[in-house]
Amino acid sequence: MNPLNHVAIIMDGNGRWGLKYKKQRNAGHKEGLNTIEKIIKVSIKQKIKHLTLYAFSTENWKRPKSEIKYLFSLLENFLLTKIEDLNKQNIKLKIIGLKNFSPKLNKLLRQSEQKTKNNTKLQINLALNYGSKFELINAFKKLKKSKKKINEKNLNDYLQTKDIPDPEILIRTGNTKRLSNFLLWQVAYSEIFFEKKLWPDFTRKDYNKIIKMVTFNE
């Protein structure tokens, strides 16, 4: 049985959950944070080394400005209140995507990465303002400029996921069956699971079930 190194998750369904149960999308985004904390605990218990969470895509800028503002306020609050706890748990935070936010949020992201950079128990890769097509185009441009041979190994060196193993598992909640411009290169050989449950309803049991299915099939 091979150990899992990397699980990637598209956390879909927060807004729909909020509308269904609280009559507002933002309530779902807040509730989704609780699920993130549960999944982090399971990942540590399962000794998974990398957890990549698709938090905000390049396409998400099309959402209402009020919703975007609320999402970033949630993220700021999370970093301010939880980063010390993550650090104590020996968890590393890495941002993939473009740090093109407010000066305050950019500073918080940099500080959080710096504070946790030497931690080794679990690396959380937070995909923020991330789009896989942009990542690939940018990587090819840099590779061409470097004059190196165009091959898989050299291209990997210019991806935002450099030094991160490809995920063995990709999970998408929310009953939507598409990749939505997420890790298109990296998930070429991943086991993909499309879950009907909305992200706030996704449980430890659901996560453990998927992990068990993959590890027992190795």
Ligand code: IPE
Given for the second form:
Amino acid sequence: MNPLNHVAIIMDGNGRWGLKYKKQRNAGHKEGLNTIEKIIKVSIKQKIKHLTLYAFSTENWKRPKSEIKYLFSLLENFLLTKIEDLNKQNIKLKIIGLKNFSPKLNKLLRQSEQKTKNNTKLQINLALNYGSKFELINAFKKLKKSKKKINEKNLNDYLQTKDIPDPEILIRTGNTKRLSNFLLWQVAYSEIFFEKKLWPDFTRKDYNKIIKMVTFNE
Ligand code: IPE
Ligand code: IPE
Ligand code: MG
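Would you generate the structure of this protein in the form predicted together with this ligand, following the form predicted on its own above?
After this comes the whole thing, all chains and molecules, with the earlier chain placed first.
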């Protein structure tokens, strides 16, 4: 049995991949979707319960408008064309982050969550407009208002990751060694892997190797 409950991934390096191979950053974002599909398949095979993917940070709003627009058009297209398939595979989709996009995208995100909410095989937590500092401040505010005791358990209840176990593994591709405001509280005890490869070049084999390294010592 694979003891892994949760793998979280910072999918970094799309822009550099695009520039290197196609002379435009957006081509890397598109290519990165293929890696997502591969990693989902391996996660299912490995019986991992939660896969959290960092897709857009609260800081990513500082990027050029055209890149932001392209990223969200990719997301919209992905959901429209793949949600049926994800649903058939018994995958549950949950969005973590603040859903304050266009009414059209908000609706699509809500519908996608709704459609898959009873699925049980793999839960994909898509971190979208997500920032850990915002999440923590918000949680502390709510906890204070509730007048409950300030402790770990009560704080957890107000995080967007409520009901999601902490990740055993955090992976960041793209040869950058930082957390970029991702799950700061939740990764307190995770094993962290910084991968040199850019996200579109990250393979099933690379992913399996990391999983094996962690589960081997269990
Ligand atoms: C990560 O790749 C994907 C998103 C932030 C959406 P980047 O776009 O950060 O790629 P690099 O790091 O610039 O190569
Ligand atoms: C982190 O990547 C965010 C996502 C992968 C969505 P970035 O490439 O945006 O990270 P920083 O801001 O450069 O650290
Ligand atoms: Mg980056």
